[in-house]
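A single chain comes next, written as structure tokens; it is the form predicted alone.
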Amino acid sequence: MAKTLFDKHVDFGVRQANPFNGGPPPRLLGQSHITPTDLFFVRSHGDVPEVDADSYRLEVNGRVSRHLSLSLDEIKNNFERVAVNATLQCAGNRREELMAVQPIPHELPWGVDAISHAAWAGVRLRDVLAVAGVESEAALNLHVEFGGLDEVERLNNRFRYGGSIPLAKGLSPEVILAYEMNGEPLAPAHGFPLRTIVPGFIGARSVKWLERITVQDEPSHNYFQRKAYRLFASNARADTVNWDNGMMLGEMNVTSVICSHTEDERVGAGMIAVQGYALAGGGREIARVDVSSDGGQTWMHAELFNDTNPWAWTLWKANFELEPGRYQLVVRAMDTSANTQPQDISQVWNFKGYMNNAWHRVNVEAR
């Protein structure tokens, strides 16, 4: 099969060539729990770095009793290999819908494609930190920062990408340093030779091309922690905002999306299958998915296809009998903490276009 840039699927949608960003077409999302690597979405802020695996070192420093400098072979040979199946989602997923409410300049217009699910393998972060002398008692007020090898330029400054998570999350067994994806070594666009996987958190915290781990007193001071990935009230604007007032993004919120149909699609009258994905962040699971064919006036429960993994998306399906006419398909989900999605997209609009989890709506015509 023909491939595109970075060996992606011929149907992979490139939203930006430099830096490379893109995702799979919705009709191919969720056809199986595992997203093939050539369809897995890519979110990059700078050029994909070229890394020599033989000379690669991972530095572990900061509030540790023993600084580490580990080669890739040492990471693979000295720590237990573990596998974690996890869904990653960009905080900007579904930004296009927010852009239709009000303009959001200087941000990528993601559709529903900035999400994918993979089988990751590597070593537990907590195992590496244990060798560095970090104990669980330290997790109460510390943070762990990840530094990448990718260089970016913002505000006339050039620096490397970075971000952090609370150490308490970092010591959880699902957080790993991954060197495999879907049974193969990481591809360059996905963080070769090593990346973090932080299930349940926004994708920005799963730092690629990992160079450095630092245990520290505060969250990362990197631009992408302190400014870029923050959530602001709907009345805030880029030219007047107080950046310190924004909420640092961490756990994902509950969301659901229709993948089987696109806006203004024409379908054959009769029985149609509406399909998509749902995701609950923070280790919660999807409890229910409701689907409507009349704009949310009446609902039916969708059939759920879940592998009972709290870090995985849930795939769902609902069948409707449609007479000729126009219909608005709508989906909403509820997680195991009874969190649900807001009905009105204006409730979640923000000038960065993050965390859109309003009811997902798709208008179709049956003929």
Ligand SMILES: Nc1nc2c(c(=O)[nH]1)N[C@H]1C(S)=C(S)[C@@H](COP(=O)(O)O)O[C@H]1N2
Second form
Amino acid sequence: MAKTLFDKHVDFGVRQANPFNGGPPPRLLGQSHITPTDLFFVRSHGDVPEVDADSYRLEVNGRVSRHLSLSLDEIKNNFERVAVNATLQCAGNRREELMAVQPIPHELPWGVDAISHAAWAGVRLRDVLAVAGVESEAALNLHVEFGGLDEVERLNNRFRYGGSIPLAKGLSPEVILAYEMNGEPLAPAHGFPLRTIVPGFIGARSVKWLERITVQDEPSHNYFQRKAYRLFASNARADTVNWDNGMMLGEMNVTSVICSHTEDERVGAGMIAVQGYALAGGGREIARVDVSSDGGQTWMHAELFNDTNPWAWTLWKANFELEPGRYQLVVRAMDTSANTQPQDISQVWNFKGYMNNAWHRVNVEAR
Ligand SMILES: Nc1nc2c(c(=O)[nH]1)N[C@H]1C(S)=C(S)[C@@H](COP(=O)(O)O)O[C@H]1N2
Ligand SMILES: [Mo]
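Can you now output the form predicted together with this ligand? The one shown was the form predicted alone.
Next comes the full complex, and the chain you just saw is listed first.
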């Protein structure tokens, strides 16, 4: 089949060519539990760096008792290979809906497409840290920073992409340094030759083109940890913001989305199948998905498709019998901690446009 930039599917929705960003058409996204690599969304803040696998080295430093410098072969041969199926979602997923509430300049208007699910394989971060002399007793209040090889320009500075997670999360077995995605070496756009996968956290912490791991006392001082990917109150604005007041984002919140239908779509009257995805953050799972065809006045339970993996999204489906007329389809989910989604999108607006998990609504007309 024909391919486009970076070997993506012909129907891949390119949102920006430089740096390359895009996602799959929602209808295709909701169809398979594993997102094929050529449809998997791409979120890159800088250009894709060209990395020579033969001379590549991963540095491990900071509060470790042994500094490491590992080649790709050493990583593959000296550590146990583990497989983790995990969903990545950008904190900016569904920003487009927030932008309709109030403009959010200079940010990508993601629809429901900044999310995908893959079968990753690599080595556990904690196994690498153990060789560097970091044990779980060290975890209290420490952080592990990931540095990427790609360069970004923000606020008149050029620097490399980076971010961090609490070391306690980093020592958890699901956090891996991945060299494989869906059975193949990582594609250049997805972080070749090595990236972190931090299941349950916002996508920003799954750092691509990983060159450095640093154990340290504080969260990363990188722009993407200290300014971007923070959640601010709804009255904060870009020009007056005190960046320290934002909440550093880590675990995702519970969300659900309709993928089978788009706004103002016309459908044939009769039986329609409404489908989509739901995702819980942290190690939580989706407990229930409710779907409505009357704007949220009455609800039915969707059928759930999941492989009982807490790091994976849940696909769902609900059938409705529609007479000719106008309908508002709505979905909302509940996770295993009984967290639910806010009803009103204006409640979740923030000037960076992150973490929109309001009820997802799609208006359709049946004829
Ligand atoms: N080095 C590096 N890592 C990065 C990014 C980046 O720009 N540079 N983007 C992050 C963000 S914001 C997201 S949502 C995920 C997206 O991963 P994907 O492009 O494989 O879908 O990568 C993260 N890792
Ligand atoms: Mo992101």
